[in-house]
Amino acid sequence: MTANLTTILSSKTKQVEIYRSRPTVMIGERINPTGRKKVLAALQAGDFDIVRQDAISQVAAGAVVLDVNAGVPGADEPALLKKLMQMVMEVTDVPLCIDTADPEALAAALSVYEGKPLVNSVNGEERALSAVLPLVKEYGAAVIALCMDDDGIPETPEKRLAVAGKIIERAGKLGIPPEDVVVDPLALTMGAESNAGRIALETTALVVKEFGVNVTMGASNISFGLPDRKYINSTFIAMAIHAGLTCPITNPMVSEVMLAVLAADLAMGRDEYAMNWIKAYRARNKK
């Protein structure tokens, strides 16, 4: 078993450490107006403050870091992302996650960010690679790297865990130390392939064993298209848990969701004497 890695983020004021033996880190995922017609409407609109609420929102129920994404139709994202960023930024102090597939928008959005983001995201396309990653190391961030290359998708757990060695051996190259590389391997949704979440799981557990580096994923994506979401999500991300996720992307809002995370922590041993889990209870029972 290789020696689990820890990741560091920070804003300008706070730092969070991602480890496997500490309490799950989750990563807020409702700053996105993909699948969101509210967000979009809102955005193209010119109108911010769903933004900043969701941000608070977020924050108040769990999330220690925030995704944040641009990514709205005939937009300039560079100047988007890096308004939604400085917005985000005045209103909570917790570290962010850069989502953008545009190289030019990565560059706008680190070049204001205070702190050490995260990057989502890099996968194994050697386009991607050669435009991602230099900017990673240039920024001295992290990055999520997408278990996917010029393939494709693999369709089996040991064929990810090579797209994701091959990122990881890439970004050392750069000098981007392994534990700055947190790994997806891909939560595709089970209502078209039944197999999705088996592989995501089995390929967690590689990932795991062989690099020891963290894991995240879009946990919200195994449940696409599927009634009941919220019974899927939580009981996925709970055996995701076991399996090695470190540090989900998913909506902290939904509150059988933040309760599988914190019981799934509680049963691997991570929270000390259950105060998570009772300050939690206690919060919630004052409502």
Contents of the next structure:
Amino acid sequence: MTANLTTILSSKTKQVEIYRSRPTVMIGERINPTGRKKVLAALQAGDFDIVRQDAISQVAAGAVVLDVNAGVPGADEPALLKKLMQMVMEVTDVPLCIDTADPEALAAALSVYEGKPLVNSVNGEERALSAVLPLVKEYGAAVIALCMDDDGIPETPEKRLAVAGKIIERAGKLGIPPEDVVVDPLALTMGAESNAGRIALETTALVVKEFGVNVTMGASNISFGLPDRKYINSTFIAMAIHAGLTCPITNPMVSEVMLAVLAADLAMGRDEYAMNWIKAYRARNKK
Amino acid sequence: MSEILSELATAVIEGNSDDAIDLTEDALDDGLEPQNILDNGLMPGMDHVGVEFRAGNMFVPEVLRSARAMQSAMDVLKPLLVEGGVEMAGKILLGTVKGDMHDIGKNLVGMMCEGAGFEVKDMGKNIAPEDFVTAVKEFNPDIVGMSALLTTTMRSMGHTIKALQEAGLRDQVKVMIGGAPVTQSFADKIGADGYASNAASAVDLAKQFAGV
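Moving on from the form predicted alone, kindly provide the form predicted together with the partner chain as a structure.
Up next: the whole complex, starting with the chain shown before.
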């Protein structure tokens, strides 16, 4: 097994280290208008209170990094992304994960960020590699690598591993070290493809064994179209942590998911004297 | 309705492909018309699935199974329907727009529209405006359906409508759109003819467009 690498992210005042023997790093997913019509409507109306509130409440719930996505149709994405990031940086001090598919918006966001952000994301498509990786290098950021390329999303863990390897190699050629590449094995929807969960878990294990890199996942997609999603999500996230997931992008305000992460950390020996588990218990039962 | 057709409807509802094929063949052996089997066996089954799905009583995997059962039966019936010169409800061209790889909702729409008697051509995902234009020319659909899950890709729906306009094809098709970030007001803004918030509503919308 390759040594576990450490990914360092930072804000102006705070540093977060991601590695496999420490508690799971929760990346808060909620500052994102995709699939959240309320947020979309608020941003379109120029109402940013919901963004500030989402930032504060996610950090209070245990998010250590916040994802920021400004994908509002028709909006000037570079300007809006910068604005949202500045707003989040005013009310919290956690490092940010810059979430955009637009290289121009990414460049704008990186130019105003103080610290070392996580870029969400690059994939194995030639166009994405050549647009995103140079920016990641220029600004000394870390980057999420999605296991898909010009041929789409591979169906087997081995092929996804190969895509991850290709991205790590391309990053390396530009001088981006492997510890700054965080792999996303892609957790697809189990309700449409029964093996989607297993493939994501096996890919995670392979990627960890081969490269020792950190692993992220959007871990809510998995349960789309099914009832009682939070129980699926929480069980899956615990299994993924065992497989090697270190920094999921998820909603820390769903207590079932948060509890599953804390329990998984405890089971993996990453919560000494169960201090985090007990602290969270007290916080829940306060007042 | 005969016993066998109601059993066929049940096979579709339960997503049992083997039963759906067997019952369709049995019904044909009994001398039932293909159109009768479609209208009074398969379609009521799929209608029921649509209603239950919308009500939150059935879930995506079940709908996918039902649609698969429906398709298995249609594989048996379709050649006979075509042979008999039966008219389909209309032709629908479907695709997830450029830059977007999400296709579960779009697939559901496709299968449920087939279940409602439409001829559906599904182009898949990540479909560029110019590819929609080419496909409209080739397939000559009555309805074009577009799907997007991302706020960043939904604008491609507008680009596709514009491309259809520029190619002089806009007036010969109805355009319907859907996907998580899509709203009625977005549909109005980009000049789509309709928006559906789920697969069952998309079928209703398509039927409305087709006048069936």
